[in-house]
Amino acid sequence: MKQTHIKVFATGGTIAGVAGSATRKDYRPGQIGIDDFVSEIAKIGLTARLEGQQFANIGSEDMGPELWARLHVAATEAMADDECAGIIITHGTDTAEETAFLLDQTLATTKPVVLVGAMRAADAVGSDGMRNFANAIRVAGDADAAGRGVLLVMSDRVFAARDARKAHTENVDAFKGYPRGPVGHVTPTSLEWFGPAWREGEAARYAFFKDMPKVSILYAYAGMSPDNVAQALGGEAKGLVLAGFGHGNAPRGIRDALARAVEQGVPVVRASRVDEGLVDREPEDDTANFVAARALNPARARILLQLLLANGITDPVRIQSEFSRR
């Protein structure tokens, strides 16, 4: 039987981290090379043929545009390779949701693209990296994984990039999905999807740009000063995302300052610092031309606004329509 060919792009993170002790709390991310990792996974007996490429070996707190651009080029080339059935990206968990969402919006959906990480270093007691990676192989090698956008695999669950977010600092089941929850359940020997593919044959939604416009996130807090808005604009932000209270709320002075920013041509998206819940439009959005983030948290709202601005979409009404169809 012909082996499924899967390309693995490694970026480091905890899944490639080493503590030097099975019980040590701190560790160094990105210490194990992809060739060594692939050799270890081969001992499990999985039949997939893995082709590894080391893009970086960093903690994902250092992930950014340059590496995103390289990953995008490599994933695009892999999509065009008839021998390649799927793509896995090993990634630190801190910014995995941002990388996953960016690629989800800028890649076609013809082949599975799966991000995978770990919450415990490779040499820690109860390390979850090898199982997560085996699960990612199961997902990336499944033809039914195509047409679901970019996926993230952690703790025997499959999440869509549009929904995935890190919700715990330490637990192995650190990720949740909102509003849809997991889209599948996976183990090294089984895979069950919870519904049909929703993006079959869909082309990339937006063109990818390495140098995207600067968009700043403003985190709301009691007593927040309008100076925060001025500082963001002074830093040449081309768009602003409010991580607001509750339903995307903010002190009156902040709202007024944000409304003035919109008048100056700087789009403003209202998101929430709350873990779950939709941010719907409200009457003031119509008068101030704010955009409601809907189900996107501030991190993903920032990525989407960057993509929209980079693709020449600047009208608040059009921006809202793009946010509303996530």
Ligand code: DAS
Given for the second form:
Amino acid sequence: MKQTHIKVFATGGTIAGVAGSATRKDYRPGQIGIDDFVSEIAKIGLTARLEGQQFANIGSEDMGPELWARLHVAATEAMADDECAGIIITHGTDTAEETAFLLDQTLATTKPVVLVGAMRAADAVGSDGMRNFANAIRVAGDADAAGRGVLLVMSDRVFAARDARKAHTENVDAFKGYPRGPVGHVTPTSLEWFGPAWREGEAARYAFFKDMPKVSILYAYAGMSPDNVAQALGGEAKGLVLAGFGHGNAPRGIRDALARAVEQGVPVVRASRVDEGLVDREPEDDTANFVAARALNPARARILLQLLLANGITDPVRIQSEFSRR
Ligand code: DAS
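For the form predicted together with the ligand instead of the form predicted alone, what are the coordinates?
Let us now look at the entire complex, which starts with that chain.
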């Protein structure tokens, strides 16, 4: 029987991390090379043919445009390769949601693209890396995984990149999805989807650019002053995402300063510093031309605003309709 061919792009993170002792709390991310990883997983008898490529071996706090550009090129090539059934990207969990969402919006949905990480180093007691990786192989090798955008596999769950965010600093069960929870359940021996694919046959939504316009995030706090807006806009920011209170709220003076920024051609997206819930349009959005982030948290709202600006989409009405897509 012909084995499913899956390309594995390794970038590092805790999934490739070691502590040197099973009981040591501190560990170094990005220590294990992809070849060692692939030969280790071969021992558990999965039938896929894995082709590993080491892109980096970093903690994902250092992830950014250089590496995103290389991953995008490689994923685009793998999509065009008839031999390749799916792609896995091993990644640190800290910024996995940003990489997943950026690729989700800039790759076609014709083949599964799966990000996977771990919360415990490879030599920690109860390490989750190998199980998550085995689960990712099952998802990336499943034709039904295509048409769901980029996926993120952690703790036996499959999340859509549009929904997924890291919601715990330490737990193995670190990711949550909103507004959808997990879109599937996976183990090394089973995979169940909670509904049909929703992006079947879709082309890339936006062109990928390595150099995207600067977009700042302004984190709201009680007692903040309009100076904070000027600071956030300094350094040539072309757009701003408000990580607001509750429903994307901010003190009156801040809202006025943000409205002036919009008048000067800097789009402003209202997101929330609260972990979960929609930020929907309010009457003031119509007068001030703000955009509501809907279900995207500030980190992913920032990526989307960068992509829109890079693709020449600057009108707040048009930006709003892109934020309102699923
Ligand atoms: N070491 C951090 C990172 O690379 C955490 C992790 O991987 O879980 O994102």
